[in-house]
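Read the single chain below, which is given as structure tokens and is the form predicted alone.
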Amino acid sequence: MIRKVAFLSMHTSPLDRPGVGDAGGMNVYVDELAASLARRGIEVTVFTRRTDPSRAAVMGTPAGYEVVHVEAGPMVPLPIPRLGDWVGEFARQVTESVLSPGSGGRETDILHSHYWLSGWTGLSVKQATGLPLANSFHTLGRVKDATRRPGQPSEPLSRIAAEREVIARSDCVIASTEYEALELIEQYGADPSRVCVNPPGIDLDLFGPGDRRKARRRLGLDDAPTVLFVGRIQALKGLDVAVAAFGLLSERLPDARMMVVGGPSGPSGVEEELEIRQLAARLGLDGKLIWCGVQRHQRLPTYYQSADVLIVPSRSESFGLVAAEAQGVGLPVVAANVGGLRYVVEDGVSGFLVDGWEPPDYAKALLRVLDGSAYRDELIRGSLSAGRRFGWETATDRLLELYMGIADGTH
């Protein structure tokens, strides 16, 4: 029986607001998965690097799990490539904590690392403690390289090497979809018997249908056709493609507008946002493009409910959390035909999948959703049906089966 789990999330904390810095869908996943396990009576501790001196070393959460801030390196946010210098120290402190649970504490049953950096850490903790290790990558370096935007730097070889090592030595590698499982096998030579598929969940109580007019009133919007983008502003997420596509759409629907929810991320995020704002100005989109900034996760349903279509032109997604959330409220999605988005979005049913990243192709798909035909109502019904697949209860049931399998050596 699984009673206590240690999550390793070295580079980002579940307490960080998604859309800021390196915080994104993975933060939401770790937070909601830990909360779901806690509701089952399982003790969950999330180990993350301390980047804010004002945060206590150990913090409880309203969701019932605990966050431990490990002092490894300077207490400021650092670029991910620099964090490799502190993997050893982070692993040492996690090992000490796991081996010394304290008075009355339970012994840890499973290590579950998130992202390649934490997986690297997890291998050291596994070796020192003998505990089984499951790893979720969330993104893969070789997959990102295969679809990165021209001119963007490739992933460092150290990351690729670390990913190979984590895949080879983990007891179980958890893929979000069968597409990610195939990528692990084909791109990294993963042993198929140790690749486990377990799609993430979404909070179906939070991300449910709502009144579009009321949502728009809360945001101060009128009834104009509305395109929505939700995500970190970085080359990977394709906001440049979304804005260019919206510019073409505006030629057909002059009263349309586009909301952008999210903030700059990564070392080039600020530069990326500046370039996109300049693109929008060249396309004459002043007043039509609404920059909403970073929003609390609990506020996102209002944005989904107020929109007519979500655009997700990402170059790589292991799952596609925002697409799943949008469908939970009945919002059709136009997304890139890559990675987990091919699993989340049912082409022609809950939205449209677009090959490549040419803005005219996305503009055409957006227009198919916004043209006012009865087909839009079918897409809304299809979105609601697709979104219902992603409840956390199912995801947690499957994850506990995986944990038990590696804990007793049967997986």
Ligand code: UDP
Second form
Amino acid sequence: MIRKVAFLSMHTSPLDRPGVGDAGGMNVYVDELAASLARRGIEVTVFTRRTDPSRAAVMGTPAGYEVVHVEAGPMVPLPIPRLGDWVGEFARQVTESVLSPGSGGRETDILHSHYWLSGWTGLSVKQATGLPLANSFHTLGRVKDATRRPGQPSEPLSRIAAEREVIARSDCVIASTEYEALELIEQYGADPSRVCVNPPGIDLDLFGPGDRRKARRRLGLDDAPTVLFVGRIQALKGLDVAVAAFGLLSERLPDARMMVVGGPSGPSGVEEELEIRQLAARLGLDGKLIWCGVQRHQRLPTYYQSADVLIVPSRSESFGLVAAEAQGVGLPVVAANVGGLRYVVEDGVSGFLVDGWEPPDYAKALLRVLDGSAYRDELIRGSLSAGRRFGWETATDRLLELYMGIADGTH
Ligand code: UDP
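Right, the form predicted alone is done; let's see the coordinates for the form predicted in complex with ligand UDP.
Below is the entire complex, every chain and molecule, led by the chain shown above.
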């Protein structure tokens, strides 16, 4: 029986605000999974690096899990490549904490690390404690490299080497879809018997259908056709493609508008946003493109409910939580035909999958959703039923089975 789990999330905390910097789907996933396990009476501790001196060393959360801020390196956010220097110290402190559960504390049953950096840390903690280790990568360096935009730097070799090591030495690698499982096997030589698939959930109570007119009123929007983009602004997310596609769409639908929710992320995020703003100005989209900035996660349902279509032209995506959340509210999705988006979006049923990153192809797909025919209602129904697949209860049941198999060696 699993009673206590240690999550390792070295580079970003579930308490950080998603949608900007390094905080995104992984933070939402760690927070909601920890909360879901806590609801089942399982003690969850999330170990993350301390980057903010105003946060206490140990914090409880309203969701019922605990966050431990480990002092490893300067107490400021650091770029990921610099965090390698602090992996040893982070692992040492996690090991100490895991081995001394405190008076009346339960013994940890399993380590679950998130992202390659924490997987690397997890290997040291596993070695020192003898505890089993499961790792979720969330993104893979080689997969990102395969579809990166021309001119973008490739992933550092140290990342690829660390990923290989984590794949070879952890007890189980948890992929979010069958597609990611195949990538692990084909591109990293993972042993198929140690790869398992468990798609993430979304909060279906939060991301449910709502009244579009009310949602629009709340955002001060009129009845014009509305395209929505939600995500961290960096080349990987393809906002450049979305804006160029919207430019073409607005030649056909002059009153259409597009909302962009999210903020700059990664070393060139600010530059990326600036270039896209310049592109929008060149395309004459000023006034049609609404930059909404980062929004609290709890506010996102209002954005999904007020839109007519979500566009997700990511160059790589291991799952694509925004597409799942949009479908939770019944919003059709136009997405790139890559990675986990191929699993989340049901092509022709809940939206459309588009091959490649050519703006006219996305514009055509957007127009198909927005053309006002009866097909649109079908897409809305299809989106709603596709979204219902992603409840946390199913994801947690399956994960607990996996944990038990890993802990007793039968996996
Ligand atoms: N998000 C948010 N506020 C924002 C932008 C994004 O809460 O302003 C959340 C969004 O709801 C989703 C997550 O950030 O849960 C992004 O996850 P996704 O898997 O789409 O992308 P990732 O960031 O993991 O690459």
